[in-house]
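First, one chain by itself in structure tokens, the form predicted on its own.
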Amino acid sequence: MANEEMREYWNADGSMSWVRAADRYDAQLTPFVDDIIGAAAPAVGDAVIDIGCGTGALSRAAAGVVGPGGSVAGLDISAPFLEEARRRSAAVAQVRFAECDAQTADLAPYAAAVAISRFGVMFFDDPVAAFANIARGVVAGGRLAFACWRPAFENEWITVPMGAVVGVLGMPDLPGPGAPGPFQMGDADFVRATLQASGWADIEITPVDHQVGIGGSLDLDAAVAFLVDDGIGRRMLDGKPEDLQVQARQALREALSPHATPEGVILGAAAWLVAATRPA
């Protein structure tokens, strides 16, 4: 089955820290929602599909633009995400959620004018097949807009905490180049080649940078706790001796301390804002 490893991960421990702290993640990523909606430019009455919708923040933002006459379908492989998305979106009549794999599911019936994604397209084991399938869910002349992370070394939100913890625990196993993971699409040439091979045209790839509050506006100690409970943090700390875990948390606090402000712990976040068109 396609994307089996990701399916297992996001239906188990991988999703639970996100579900528990959905408000925190949404607050941290809010600037990118505005970027995506601006690039996608959905119109009133449009049908929209949200790929890798998570707990539905981008879906709800799109619903506010397309209005009651439009529709938004949030698609994800994670049942826990979708359960939370439905709970959070109960009052938004034009939003529906479906558990499916956007790489393989029949998306043609959605006949969407726009496909969007907020950091949900970096986990396919065959990105070309996935984006070709997403195109089949979009009408001729329809639009695609998504945000994906630029390389890890350009993103303070990962390099600062990871650098601190790696100094104590050593380097974790990381996905290889092009493998499913947060930075799969960090190379703009890879993004462009993937979209070209999957049939998209008018491809625009724009760097966007934001200063984001870790977990929103958390103070220093709360930001440390948030990162320790994050999926990456838990994978690095789980099973380690208690003394090393204590050292790693202290190193993390020391690394974040220079970035603590009255508005929270602020770090740089660097993404590609990608837009494309399905040829008519």
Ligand SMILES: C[S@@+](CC[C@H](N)C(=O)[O-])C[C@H]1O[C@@H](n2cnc3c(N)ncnc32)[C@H](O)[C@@H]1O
Given for the second form:
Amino acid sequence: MANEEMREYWNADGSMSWVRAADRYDAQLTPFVDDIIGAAAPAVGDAVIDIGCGTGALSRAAAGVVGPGGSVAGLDISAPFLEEARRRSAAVAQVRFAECDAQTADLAPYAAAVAISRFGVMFFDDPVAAFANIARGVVAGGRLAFACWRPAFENEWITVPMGAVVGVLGMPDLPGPGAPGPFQMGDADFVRATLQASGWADIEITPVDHQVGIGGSLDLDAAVAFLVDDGIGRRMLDGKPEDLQVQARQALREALSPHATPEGVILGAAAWLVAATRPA
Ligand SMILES: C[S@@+](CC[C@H](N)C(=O)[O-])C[C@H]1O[C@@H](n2cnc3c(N)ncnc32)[C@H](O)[C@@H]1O
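Mind sharing the form predicted together with this ligand? What's above is the form predicted on its own.
Entire complex below, previous chain first.
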């Protein structure tokens, strides 16, 4: 079955800490919501699909734009994320959620004017097949707009904490270029080639940079605890000897300390804002 490894990850380790701390992830990623909605430009009354919707923050933002006469379908491969998304969206009548793999599910019935995603399109085994399938969920002339991370080395939110922890624990196994993972779409040429091969046109790839608060506006110790509990942090620390875990936490705290401000621990976040059109 397609995307088996990611299905397993996002239904277990990957979603547990995220669902627990959804407000914190949302606070950290909020600056990208306006970028995506701005690029997608949904109109009042439009049908929208949100790919890899997680706990649904972007779906709810889109619902506010399309209004009660429109509709937003949040699609995700993870049952725990969707349960939380439904809980958080109970008061928004025009939002619904469906558990499916965006690479393989039949999306045609959604007939969306716009497909959007906030960091939910970097986990496909076969990105060309996935984006071709997403196009089937969008009407001719409809739009695609998403944010995906630029390469890891451009993103302080990963280099600063990971650099500290790697110094103690050594390099973890990382996905190779183009493999499913947060930085799968980091190379703009890869993004363009993928979208061209999957039938999208008018492709625009724009760098966007934000200074983000780790977990929102957490103080230094809370930011360390948040990162250690994150899926990436857990993958690096879990199972390691206790003394090394303590050293890794100390190294993490020292590395974050210069970035601690009264508004939180602030690090750079670098994404591509990608927009395209489904040809008529
Ligand atoms: C980094 S999280 C982002 C969640 C959400 N968009 C947000 O910004 O809070 C990635 C999301 O993509 C979902 N995902 C991964 N592979 C998927 C697939 N093949 N089809 C649908 N959703 C997928 C995961 O379950 C997860 O919710």
